[in-house]
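A single chain, nothing else alongside it, follows as structure tokens in the form predicted alone.
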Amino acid sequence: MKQFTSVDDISDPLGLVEEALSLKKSPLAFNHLGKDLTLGLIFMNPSLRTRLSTQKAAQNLGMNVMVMNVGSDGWHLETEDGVIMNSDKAEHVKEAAAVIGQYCNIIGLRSFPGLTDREKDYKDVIINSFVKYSGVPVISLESAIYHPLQSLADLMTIEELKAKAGPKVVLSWAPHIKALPQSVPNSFAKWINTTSYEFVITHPEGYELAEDIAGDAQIEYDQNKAFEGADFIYTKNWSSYREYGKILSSDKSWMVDELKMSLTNNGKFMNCLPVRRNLIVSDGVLDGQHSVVIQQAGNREFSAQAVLKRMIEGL
């Protein structure tokens, strides 16, 4: 595997899920595999789960790990070609990616969108520049449009907990105080669309994801109707794709509470974390017996380990 930026890089998504679940049972079974290899983790944005889980995953495989925060530990990077570099950006991504590739066997990169220019954000310039110029395999630790390690862990969680082959999975928008990217819902939709699950996306009008990403998902604007009989509820805020980066609604009634969860089929509550309590979800749901957010977060370690293992085997 030369890159892991979306589910499109995987020929067998459910096979990778099974591999990750197997690693979860025996995390150190391949701790010889990464001996004398180095993983570089490059962060342009804050991270808790992604940073720690990917580092732990690499250690499980015996890898050395270097972590760098671009902007505070290094130079701000220029991504445009042919520019006169007379601004605050002191290094071009062409040199930065190539140099990091000299030190690392695999690079993991995290970068968020600007949420002002959709065309630019959806070109995913940062991650694609590292793929192009680093000369080594690249893992997306979340890009401007996708968060594949999160989605792999999400699919692992559903596969572990589902009571039937084709569970009803609902992705529900929720209110937030600021505009957030579409990367998590985009990625979740792409991965769920590779399965035989019944998939519903519910949100206020104006929050539709890109059509090619939503795929065959059923779109439902009535949240209560969407929740009926659901086996899994995945809640996440995102800003508008159509009116790019804008907050079109702050409707607090979209928060997930105990009454809404009572409409489900004893549905499991999922969220990628961090989550704002009593804005996205009530305390009662988040702390309740059907919340699986900690198990979901724990699976991040093994989703990263499965991807790293395949990349090492392809070196």
Contents of the next structure:
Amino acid sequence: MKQFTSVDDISDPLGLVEEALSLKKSPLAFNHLGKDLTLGLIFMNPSLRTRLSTQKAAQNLGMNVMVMNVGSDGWHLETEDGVIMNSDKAEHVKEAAAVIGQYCNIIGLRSFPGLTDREKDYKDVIINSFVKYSGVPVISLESAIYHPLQSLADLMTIEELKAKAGPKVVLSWAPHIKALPQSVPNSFAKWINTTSYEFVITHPEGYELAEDIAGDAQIEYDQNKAFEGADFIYTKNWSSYREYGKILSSDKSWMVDELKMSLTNNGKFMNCLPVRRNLIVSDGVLDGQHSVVIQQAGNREFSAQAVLKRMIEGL
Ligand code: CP
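Compare with the form predicted alone: the form predicted in complex with phosphoric acid mono(formamide)ester:
In what comes next, the whole complex appears, and the chain from above leads the way.
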């Protein structure tokens, strides 16, 4: 595998889920596979789970790991071609990616969108520049538009917990104080669309994801109706794709609470974390017996390990 930037890079998403679940049972079964290989983790934005879980995954495979917070420690990167570099951006991504590729066998990269220019963000320039110029395989640690390691862990969690072959999975928007990217819901939608699950997306009008990403998902503007009989509720805030990057609603009634969860089929509560308590979800739901957010976060280690294993095998 030369790149892992979205589910489109995987021919067998459920096969990769099975591989990740198998690694979860025996994390050290391949602990010599990555001997003398180096993983570089490059962060342009903050992280807790992605940073630690990917580092642990690499250690399970015997890899060396280098981490750099480019956002705070490195030179600001220019991404445009042909510009006169007379701004605060001291280094071009072409050289930065190529140089990091000299030191690393595999690179992981986190780079969030600006949320002001949809066309620019959806070109996913930073991650694609690393794919183009680094000369080594690249893993997305969350790009401007996708978060595939998260979605792989999400799918692992559903496969571990589902009580029937085709569970009803609901992706629900919830309110937030900041404009957030569409990367997690985009990615979740694309991965779930590769399964035979019943898939519903619920949000206020104006929060529709890109049509090619929402795919065949049912769109339901009535959140209570969407929750009826659901086996899994995945809650996340995102800013508008249509009115790009804007907050169109702060409607507190979209927060997930015990009353809403009572409409479900004893549904499991999912969130990628970090999550804002009593804004996105009530304390009662998050601390309750149906919350699976910690299991989900735990699975991040093995989603990263499965992807790293395939990449090492392809070197
Ligand atoms: N879910 C997730 O990616 O968490 P971090 O932003 O903490 O890495």
